[in-house]
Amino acid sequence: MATQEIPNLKSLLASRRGGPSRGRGRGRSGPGASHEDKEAMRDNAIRNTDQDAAGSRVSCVELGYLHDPYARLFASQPSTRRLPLLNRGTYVRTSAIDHLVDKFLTTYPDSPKQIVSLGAGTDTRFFRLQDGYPESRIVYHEVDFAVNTVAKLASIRKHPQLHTKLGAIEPPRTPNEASYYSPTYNVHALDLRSLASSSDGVPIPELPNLDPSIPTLLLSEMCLTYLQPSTVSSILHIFLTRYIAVPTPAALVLYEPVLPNDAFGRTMISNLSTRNISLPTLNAYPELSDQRARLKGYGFVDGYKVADTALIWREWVPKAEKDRVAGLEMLDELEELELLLRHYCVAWAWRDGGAEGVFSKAWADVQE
């Protein structure tokens, strides 16, 4: 959760209590810019949010919220301590998705499984899973803009802590190699929007080592939310009917904002617009009930659930862990924390044939 992804909470709460709230726009494309220029500026703004998120992970790691020895290796910005409120939000986000992934991997643990991370950016999950599940048979894929995958592969080659997890990683064949393929870890340089223009009679881009026959979990942490809902539907249709077709078990985990129409949501949208960023799915699926209906519409017929991160903090995190986190740094803004956490959600859905399917079994007791 990038610092710039949320409103200025002090200003927002002041306005709720009758105080002033002002903001200055910055980074807008000028009225004379071409459509292509505006799209390029918007893409660049979205890519920049990844380093914001990387900095947030580093802040959490340094303060003891999360254990991630790899976070700092991908962060290109100097380490900056985030506000306690933001650290808590990043902790809940990461822990929630880790929880769902853990339940997937530990159900039928001897069976091979596959994870596809959409818009992975600087995410470190593959490397953490290598530490946490050394015996698991995981095929991991990341899909992102080429400019992001080039930077990620450069970091992997630079740091022994990373490339030793892959075995012998080959040197780049070109100065800016953007993709990497292996039996366990694959980085695909691909603009996901290109899948939306694919039709049933047109070949889809090859994703080397993507196995169409093993249970596959798709992850989207603040990725698909930047795309138009029709584009998202087309992308997921391609994954669920052509890359990972029925009857192969498949699931999706989303992390996205919700509730755009209250003061907090309007301020969030306004702040992001100053950076040339919009969140189309936020307006299309504003409530948790809309997220459930959305997931069902994608074809996840065996289950579709959603919980805001306020509920996740209350119900998913054990008391002992809450106490540990509370002791890391002072957090007095409990009202603001609740406000923040209610405006983000984790949604998860699956198709796998019923009660004994891997996802149905793994997530049967996960509360929403």
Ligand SMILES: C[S@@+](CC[C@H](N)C(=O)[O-])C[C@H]1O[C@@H](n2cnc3c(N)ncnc32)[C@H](O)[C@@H]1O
Second form
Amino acid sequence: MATQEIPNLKSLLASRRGGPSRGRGRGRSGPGASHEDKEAMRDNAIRNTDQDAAGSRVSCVELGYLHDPYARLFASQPSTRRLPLLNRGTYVRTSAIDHLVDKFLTTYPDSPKQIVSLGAGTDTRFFRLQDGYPESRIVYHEVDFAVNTVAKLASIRKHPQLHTKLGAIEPPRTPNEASYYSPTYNVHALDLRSLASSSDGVPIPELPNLDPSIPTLLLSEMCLTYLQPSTVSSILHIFLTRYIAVPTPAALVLYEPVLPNDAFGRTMISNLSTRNISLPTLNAYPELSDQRARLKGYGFVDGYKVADTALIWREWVPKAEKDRVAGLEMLDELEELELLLRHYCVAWAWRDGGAEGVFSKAWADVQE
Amino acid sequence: MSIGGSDLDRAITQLRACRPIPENQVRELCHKARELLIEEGNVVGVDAPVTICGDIHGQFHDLMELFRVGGDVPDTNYLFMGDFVDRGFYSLESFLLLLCLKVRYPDRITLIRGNHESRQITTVYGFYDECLRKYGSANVWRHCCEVFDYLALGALVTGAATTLEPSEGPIAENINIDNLPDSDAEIEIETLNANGEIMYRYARNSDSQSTSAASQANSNPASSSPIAPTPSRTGAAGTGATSSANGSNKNDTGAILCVHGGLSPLIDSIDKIRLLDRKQEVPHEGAMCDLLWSDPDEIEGWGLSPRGAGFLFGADIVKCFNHKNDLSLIARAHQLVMEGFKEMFDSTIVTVWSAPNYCYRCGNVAAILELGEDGSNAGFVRRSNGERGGGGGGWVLGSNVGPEGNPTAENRRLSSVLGDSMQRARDGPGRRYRVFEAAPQDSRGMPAKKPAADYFL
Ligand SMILES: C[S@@+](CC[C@H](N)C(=O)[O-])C[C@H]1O[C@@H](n2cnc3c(N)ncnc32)[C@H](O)[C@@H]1O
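Condition change, the form predicted on its own to the form predicted in complex with the named molecule:
Let us now look at the entire complex, which starts with that chain.
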């Protein structure tokens, strides 16, 4: 656990005496809390998970696991060094998704491509892609709650390293802007759940610059897992039929936990519940095979694959890179690392007509 | 002020309540502890009976649970195999309490060094930050690190009985009594839960004992009931080895080596451990480092450790080492095992893990290993309660010892080296594992502070 969370004796005493509870979003709902209060508390907890992700990223960057000059600029809290096994896990998570994105961008490199990051939070991928793939024609979209998009846009406005990446486009101006649109980078303030209630025929919220006709990768890095499985299906249905017209090639990359039923999984669920966090898709799709079936069910008929992050570390990361990463910190928690990595997976699935389709080509050799 | 006598008892009381003692007392305590530890050899001699414990990692409330399950100091003789600090939130209280107990009852508790008892590791894994937080300076951390340098590297347990006095405890739920060996059988392994209820029993030399009880317990994945790994006895049947062990040589169990991590390619005898200069920070390589960092693994010979320190070693290495040093078992810690303990290589080595729900995240159970005292000098009497058929009362451990100097004992020892890899040189000691879960409450009845374990969110 992060050192910041080692309790201070004084504050511990204070909280035992009924002092104010510390930490954001960790308060438990009191007996008198109304249903709405509880809902609000849960939403708040979920929005706040973004700073966990940001903090983990910063820790990895500062120790040399990841190269990401932007992570620091979005983190709202002073950096705390995470434990080596968490850094390793964050490294695998980020580099696995980077790998799939890289394959996508470098297949038919001249054709335009679109990425939609659901629950993007403070993800820095857009900025990193600008550096890594200056020639590619990417339209990047991020979706998140307004609270998070406002904060993100404020950070972008504040740091020239960020807003200069937006090219000739005017940087965001007003303080409380929640959305931002441009031909390359778009931030949409939207509660994804609102899509689930719009049935066929009912107009859906406009997502400016979202191109219905270019190959699109939907990304959910620890986002859809916080939603009910039926809500997730509805959201994806809207994206895959209405925002992106059939048969435009489309794909989904997921990163989320699996194996809820063993001792580690049960402990994870109970620990997170004390933070008001629940992970509905974890129970709905416990095994890797369930994830595969789920992806197929969304209509990704041309390919649906999944690998846990333990396999990804073993099989995807080249030997030299493994040695480099393993040399960064002494890691004395191998059994725990294996447990932890087996409880998270990356799933990737696509529809593109197969064979010469961009995703079929891009991901043909990615091992599951 | 000096810490001794009643001061020491006061410090113990305070630490048992999970309250740190003042800095000047820590300094004094560490000074006293060093004076004591400097007298110990690199390999401390310990007489059975003894209760062997694995990693604690600052999980103070679970350490209290361990004492509840295993008995208190000084009533129970303890041997802790290191990794007292780091990861958990109460490394300071846990380590200082153990140290106080060591100073107060030096002959009833043995502490050996784990790889986390190191300056370098504690700055990464939490103990340093914890000291800084709790005292506002690194002084206490520095005092503790000086003690670390004096901790022994291993312990050698002698006088352990080869069979257990079967415990009287009731049978745990879900365990079919018919699957347990008869009460007059010689019990080699027994597993008890935190309430002292019998979960598993294994009779020496029985090839068809309670494996069904084991698989039954195993078949319920939701239950956290751990089971003893069924020791394999392949190849033993019908050989001289098996027949010789038939209750006739209770007293010939070899010694048990306890070490935090494992063996080293630079160490082929216990005497070589004794020759090391241990009073230093744990080096990055070399014999001392290996003893604290290595792991047994299903390989042949030696392998590189993915931990970046120490080595992996296979069954052949263990069997050879045990034979050469007249050991019946190596007990070590260092690796998380979900069931609390894990015997490997035909029970020539066991991992004992004593931090339940490690890091408040892993969901594992913990275990401690009790070794009984050799019946010939103890004369434990098992009172029969007449519960189950069989021999009736008055079964005295060690009372039916066969002819001394059983000739086949020597053969067995030879056969283990001469290729029959499934043979052990010595009968292992009788082993009672007590398995326990994380403490639900802290000592004052408050819910134990369950810190938010980090996940990927
Ligand atoms: C754990 S963070 C992950 C952030 C980012 N994808 C990453 O991996 O670094 C989860 C994000 O999903 C967002 N999120 C969760 N539910 C959402 C919803 N219903 N609508 C929009 N965003 C949502 C949260 O606000 C949060 O920023």
